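Take a look at this one chain, the form predicted alone, written out in structure tokens.
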Amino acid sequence: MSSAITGQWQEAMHLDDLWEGEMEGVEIDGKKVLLVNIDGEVRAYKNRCPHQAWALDEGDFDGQTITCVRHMWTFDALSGKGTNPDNCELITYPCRVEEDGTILVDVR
């Protein structure tokens, strides 16, 4: 599920501090998203599973997969597409990085 972009992209950090094979949870205009950056590409998503609600930057990241810590529900960090289940998808924002590293986000 992905949210449409409004063009109203707001800064959530410099890639600097997001390295590959890392996440990150922030808060933009008082909502929690993840931040991932998969071998240099970055995604954006709504900081919680879908299955109950638990933070996923509590979980773990191996580079490729989010793993929920709460029942070890595990996503593809590139589509956000379920992998254990399937039939569940991560809330998309879209997101992109500027030339001098900043990352946006719109959330809207």
Contents of the next structure:
Amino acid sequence: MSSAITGQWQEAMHLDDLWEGEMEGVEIDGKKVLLVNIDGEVRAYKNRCPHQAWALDEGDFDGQTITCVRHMWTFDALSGKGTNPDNCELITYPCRVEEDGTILVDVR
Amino acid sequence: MSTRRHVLVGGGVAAAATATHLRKHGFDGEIVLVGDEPQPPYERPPLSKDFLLGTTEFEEFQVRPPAWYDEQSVDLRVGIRVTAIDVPGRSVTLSTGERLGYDGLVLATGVRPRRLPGFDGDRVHYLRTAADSQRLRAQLAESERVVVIGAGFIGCEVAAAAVGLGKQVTIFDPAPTPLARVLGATIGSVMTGIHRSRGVQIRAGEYISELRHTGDGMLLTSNLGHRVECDLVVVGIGCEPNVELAAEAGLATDGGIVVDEYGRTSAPDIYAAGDVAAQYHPVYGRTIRVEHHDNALRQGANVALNLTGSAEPFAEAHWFWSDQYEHSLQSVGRPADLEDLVIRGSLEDHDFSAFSLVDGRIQAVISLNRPRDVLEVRRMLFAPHEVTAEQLRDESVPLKRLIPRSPWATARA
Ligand SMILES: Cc1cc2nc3c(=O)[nH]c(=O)nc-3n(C[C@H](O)[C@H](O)[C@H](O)COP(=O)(O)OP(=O)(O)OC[C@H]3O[C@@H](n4cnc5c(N)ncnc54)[C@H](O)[C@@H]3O)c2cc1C
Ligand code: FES
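Can you give me the structure for the form predicted in complex with the partner chain, which would complement the form predicted alone we have just seen?
Below is the whole assembly, all chains and molecules, this chain first.
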């Protein structure tokens, strides 16, 4: 599930603070957002597990897979798709990285 | 040439996982899934938690939406029992009288609650199915005084849910410490403390010996002669595996349907998975039956692998959770001695991991509100490692650091 791009980009973080293989929970405009750096590709997801809304930044990211530690559901970090179980999906926010490394997210 | 057909018996998560993974591994023959409950496969954990509280609806914990079975050409027969297996004839008989031939047969018949003789009636509950949970939910709404018999996971979870609904709850259990059988006395005491602080009365070392229905409720008498009036009773005293179908067909059973590490029963092309399966575990070198959601899913998936020709032994670590109030209790592995645990964190603060450690190797961890520790341990449980009790206790050292993930990681650390 993705929300539409509204063009309301907001600064979320700097790429220097989100290394490859890392994820970080941030708050943007009152919304909890999970930022993930997958081999240089940055993604922004709603920081809530689709299962029972647990905060995903308390979980684990091994470079490829995000694991929610509450009941160990797993998600592909690039696509946000559930891998186990495979019939769920993270909520995606549009996200891009500026040339200077600023990570912008559109949560509207 | 006729197409191949696999028949999956039991409509739980194990059978559903087999169906899913058969298709994933490219099996394009017939899959028939026969379950005696009226609904397609669903997850049971919410039945004693959110579903009782009314914070989740049935549709949310179905394993697959009903349309999925059509899309995947899975012939779903709900509300139907398999009544007999003809091993030499390679067929099963259904409660409709129909006979179905099979190339592969998977028995995932699960377990049923153990019943207390004489404890029956309108206001006495056993909890296994969505129908059980619906009935309990409806009656809880009009009850005040709830008695739970048996302080196992289900009893404790129901107690937590009932308290959440504002009910007055008493738990009886003959053991001196609730949950000690599965968690040990130390953690059992912590959980007891949590329930007491929420207003649950815990009557440990005491059991109900008699139940009498009165005009508007029930009168219970304990072994100590105490009398308790209540509106509703929930019995949670463990389960019995549904082995009869297998046993009558002559398959080996021993407190479960006995299977090897590939999920194979004693009969050709018949497999068993999930709560009903007593499986040989190659790491432990013995046969073990577990009643946990994750294990049922993984065994179900593993059987699909073996049915599609790639023999893969099932050698996974056993992992489970139990959510009570806002607390997350989790465990992975098999503790060697529940009374000999190394504690990391604080029992008082309900924030700890308790390790079973033998000769520098972690056998298991039981965590309260530290699911991350469980994840770390799950990754390395069966991998080579060596840690001391001091290291585990020392919270300044992250667990991840203690546990070499690979030789490369050790070299770098
Ligand atoms: C209330 C409750 C809460 C739980 N909470 C947790 C939890 O928090 N964490 C956890 O890890 N585990 C939990 N569990 C355990 C978990 O639900 C089980 O491990 C899991 O359901 C096992 O799946 P299964 O497919 O092996 O068997 P089951 O789910 O029992 O499914 C077997 C199905 O087969 C049907 N069947 C039996 N015989 C036949 C036949 N002859 N023909 C057709 N159908 C048949 C049964 O009626 C049943 O529908 C809980 C269980 C319950 C009941
Ligand atoms: S809340 Fe994330 S797996 Fe259950």
